[in-house]
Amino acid sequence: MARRGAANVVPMQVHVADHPLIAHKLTLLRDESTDSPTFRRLADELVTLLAYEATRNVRTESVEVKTPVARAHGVRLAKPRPLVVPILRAGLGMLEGMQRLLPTAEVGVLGMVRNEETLEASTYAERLPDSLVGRQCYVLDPMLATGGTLAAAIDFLVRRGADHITVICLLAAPEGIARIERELEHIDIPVELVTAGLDERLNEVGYIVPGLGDAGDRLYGVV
């Protein structure tokens, strides 16, 4: 199992992706007039450009090849191998783009729900590993609004055992992020954040504005 103590060793690490390729395509998604198909391919290209910064600290392990001239030193994917967790339903939108650049990954899925009520999640389906322990895991979900799913989802999987987790948000919130660092206190694993942007606030219903909407209603449609 993980490590727990009385604080995380290293606050939540949260880096907002400086790019104008990032910034271009996120406008696009902003856009009200944006439909689905053009949605699920500006978001699958901006999730691959997010998970190019996510991944710095991918672990490795020196290897040697032949190639065909000489023989090279270099570096390979350690394993065991990174996890790729999408949150279900909207995180499944951004699983292609982050498969594009791990395909190697493995792939594990995590529902939940958040009651528009009281803002709560709660887990209704899982399909991981038993034991997470030593693994890295990247989890996927657009939105960081309330930061409730994404807190329960982490420490979901702490206690599966993973020991370095990086979520990748298309846009964030302030109180969501505040939110995460307050909940998950008593975890002491490195947590980290990339995203393409951080916006103003939540409005009353706990959107993010300016946001972008439902992303998993712009994604495959409102069901």
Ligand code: URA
Given for the second form:
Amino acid sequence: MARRGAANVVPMQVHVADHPLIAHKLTLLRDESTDSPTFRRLADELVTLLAYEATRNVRTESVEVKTPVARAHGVRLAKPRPLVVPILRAGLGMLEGMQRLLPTAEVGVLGMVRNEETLEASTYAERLPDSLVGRQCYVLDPMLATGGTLAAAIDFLVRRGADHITVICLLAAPEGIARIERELEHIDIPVELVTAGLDERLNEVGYIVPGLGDAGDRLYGVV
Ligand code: URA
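Other form of same protein, the form predicted together with the named molecule, not the form predicted alone:
Expanding to the full complex; the earlier chain stays at the top.
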């Protein structure tokens, strides 16, 4: 894994999407009276809007095409294809929204679980290419709360060789961002976060305040 000295640490680039449609959909998503089918649809729409922001730096290559009238210069997505990585379980609820914008991306999944005693996150499921050298990765996880899971996921992808990671979250907490920056000080690749909202804080049980509750439960109809 590429490393750098602490003196060179660059904070994660955090982009809070600022758009009235995103704010509108996020407000409906937060509302506890929003039912599960509506929550899923809103989350899906929000991810597509966030994906537009998140793919601003997706790599392209020049290409020439022939229109019915003349030759035209344009671009197409470069190889290797971007990799989209939903974190199980709740990240799966974001996959379709992402694929709508990036249909040719490869998809790999990562299941992370937190040991409630040590609070360390570990990998329990993984379906990713063995080498991610040269790959731009888009990690999907609806809630950046304590940051433990996402820090472990990013570290995992960097160890496989990823050279650009963009995390897409519906909501983030300042504590989670700080933890990722702290734990990933040694990582020498660009890591970006695109989120629909940066909330106030975490409560005593690790929920984002004001947040939207348990994203997985609301996506999959547990509440
Ligand atoms: N995970 C969630 O689903 N919600 C939170 O508020 C924090 C973590």
